[in-house]
Structures are given as C-alpha cells and as structure tokens.
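The chain that follows stands alone, in the form predicted on its own, written as structure tokens.
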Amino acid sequence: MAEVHYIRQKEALGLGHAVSMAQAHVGDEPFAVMLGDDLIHPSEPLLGQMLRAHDTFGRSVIAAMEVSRQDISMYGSIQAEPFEEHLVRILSIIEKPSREEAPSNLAVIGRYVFTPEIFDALRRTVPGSGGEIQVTDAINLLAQEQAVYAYRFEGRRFDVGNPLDYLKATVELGAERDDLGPEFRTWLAEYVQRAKLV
C-alpha cells in the first residue's frame, strides 16, 4: 500500500510552489504530478506511457496536446523539436502567451513526470505576476540544461475547471459506467427528446 502524505499550500503561490513543497517526501526520486482538474479518460494510459518514456531516457516528461490557436493563451506553449513517435524534445516553454507570442499550439496539460532536478530549477525560478512560481518557468530553465521531453497526447481529456468540459465529463463518464450507465443513458435520451419539444 502507498504511504499518503497531505501537504497544505497555505498561500496560492503557484503550481511551482506547490510542487516544491513535496521535496521532503520525494527526496532524490523521480515522481509524477497529476492535476485534479485535468481528467484523462480512464481508457487512455497516458501516465503509463510517460513513465515508460522516463524509464527509457531518464529525463522529465511533460504531457502535451495540440489545442486551438485561440485557446493557447490558457496554457503553457511549447517550442519543440521532433524526437521519436509521440515524443518531442522541449526547446522552450512560455506560460500563457498571447496567440501572437505562442511558439506553437502544443500546450502543456496536467500530467508531469519529473526528475528531482526540478526542485533546483524551482528554487531558481523568479516569481511572476501575483508572486506565483510557475512550474512552466522551472521546466523552461531545466530544458536549457538537460533534455526534457513532451509526450504528445491525442486521446480524450476533460478540463473540468471549464464548466462545459465539467458537464461533458460528467455525462460521458457517467454514461459509460457499468452500474449507472444503462439507466443514465435511458434518462438522457428521454431528456434530449423532451428538450427538442421545448
């Protein structure tokens, strides 16, 4: 069984600050970060694929996927070079750039496999707007010093911080459940028929 440690981030000082608080528990081991508002469909083995890439190359691996150009300003935008199937090497990352400043529409999403060198990069990361320490800025520092890879994800993902994606996740994942799905799908079909009549 896993040992679970709970750490409270007392101030909202950014994801980078939150990650840095785990160092006492992680030590010198590689570790994964999974953001709770970024749901990956259970059928998609994204984290397992990232862990295999880390095991093969011994470096940090960041999940990424293509988003529309108009949405890139909500993400970290990756400048990369091809490496191998599904993997690119990160040259730089810009946190939430404007559409004009974004080097690509390849966006960082909420899964990371880090080597412990990320902690040193986080210590050297200068706080940005609002005093927040961005993990994206630390990844950018690390990528200038050693290989950091992005795994290009093409599967089903829900950003449940977005109200529409939250509803989509609830409906799609609920409809697929063995225990609730049949009854829920029946109700949903009836609801759609009623909505058409209104």
Given for the second form:
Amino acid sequence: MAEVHYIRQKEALGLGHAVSMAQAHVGDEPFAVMLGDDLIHPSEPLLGQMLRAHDTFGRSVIAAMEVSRQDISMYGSIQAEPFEEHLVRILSIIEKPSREEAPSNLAVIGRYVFTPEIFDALRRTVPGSGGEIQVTDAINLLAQEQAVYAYRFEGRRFDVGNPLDYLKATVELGAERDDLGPEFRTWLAEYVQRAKLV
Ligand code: G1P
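The structure above corresponds to the form predicted on its own; please provide the structure of the form predicted in complex with 1-O-phosphono-alpha-D-glucopyranose.
Below is the whole assembly, all chains and molecules, this chain first.
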C-alpha cells in the first residue's frame, strides 16, 4: 500500500527543523504533517476535510481550534479574516504568545497540509520561541506570500502530551471500543460508585 521511510531529527532544533528534514522524501509535492501528541477522535474526518480544502484552493491548510484565553500561550495563535464556512485566511500567526500579545484565542492544532513552498519559508526562518526553528514562524512568512488557510475544528481532540488529557483519552476511547468497551464501562461505573466519585 505504501513505502514507509523514517528519518531521525538528531538534534532538538524545533518542529520547523523537524519538518525540513523530510524535504528529500516529499520533493515538490503537497504533504501533510500530523503531530503524534495531538489526538483527534477517530470519528472526526479532520485531515480529510483539510485535504479537500487544499484540493479546492491549492494552498496550505492548517488545523485550528478555539481554546481558552488562558491556554493560548501553549499554542500558535492565529489572526485571520473570514473566508468560507469552516475556513479562515491567516493574516499572521505567532508561536506561544503571552496572553496579552495573542491576536486571538484561535490556536493551531497538530495537523497541517503544506504546499512545498513551506520548505523555502523554513530555510528563511530564524530561531524563535524557545530558541527553536518554529514551523509557525515559517507559516507566518508563507502567509505573506500566498494564501494560507486555517480550518476551524470543533470536534474532540486530546493533547496526550499533557498527563490529564492522556488519561481522559484513555478512558473515553477505551469506553467507546467495541471489544473492550462493554466490560470497561461496567468496571468504570462500579469504580465511580466504589470510590464515591459522584
Ligand atoms: C506545536 C506547535 C504549536 C501548536 C501545537 C499544537 O507546539 O509549535 O504551534 O499550536 O504544536 O499542539 P508543541 O505542542 O509541540 O509545543
């Protein structure tokens, strides 16, 4: 079905640097980046919808989600103008801003569909937040040169790099499984009673 290649980023120089490592495999084609610690509920066709938007408009499409004002400094924050039902056009984007600096509470989440021009933008990107080469900064450069869209996602997402979200994902997705779900739900209900959680 597919040929799988993998490449190690030998130094932790940032997400933008990690993406640039893949250029030899991607070549001059559009491609998707999926961050493993951003878990999108399997029933949500997020990446498929982003690919469709890319096919229609021929431009990069980044996944985004509203988060609380308090959480925005953990994400890329997007300033945008309306475009289509689920799409906005990115005017600027800033990585992990302070609450005061953040242009909005529309946060980048870990799915990206890029045109190959992102590699050129990455080459021009200097270290930013945390001293790392940030893909967000390259997106900001690209957005000044060609349209870049953000797809507003409203479904279920877990940040499994965060221990609490990791636990929530394990319980919710476990309880929904066809094989383990029925027994797990029975056990969970008993546990909630036994531990007097409600
Ligand atoms: C990365 C990106 C950030 C994005 C986030 C989504 O940050 O740099 O722009 O909002 O993923 O999860 P990280 O979570 O790796 O610090």
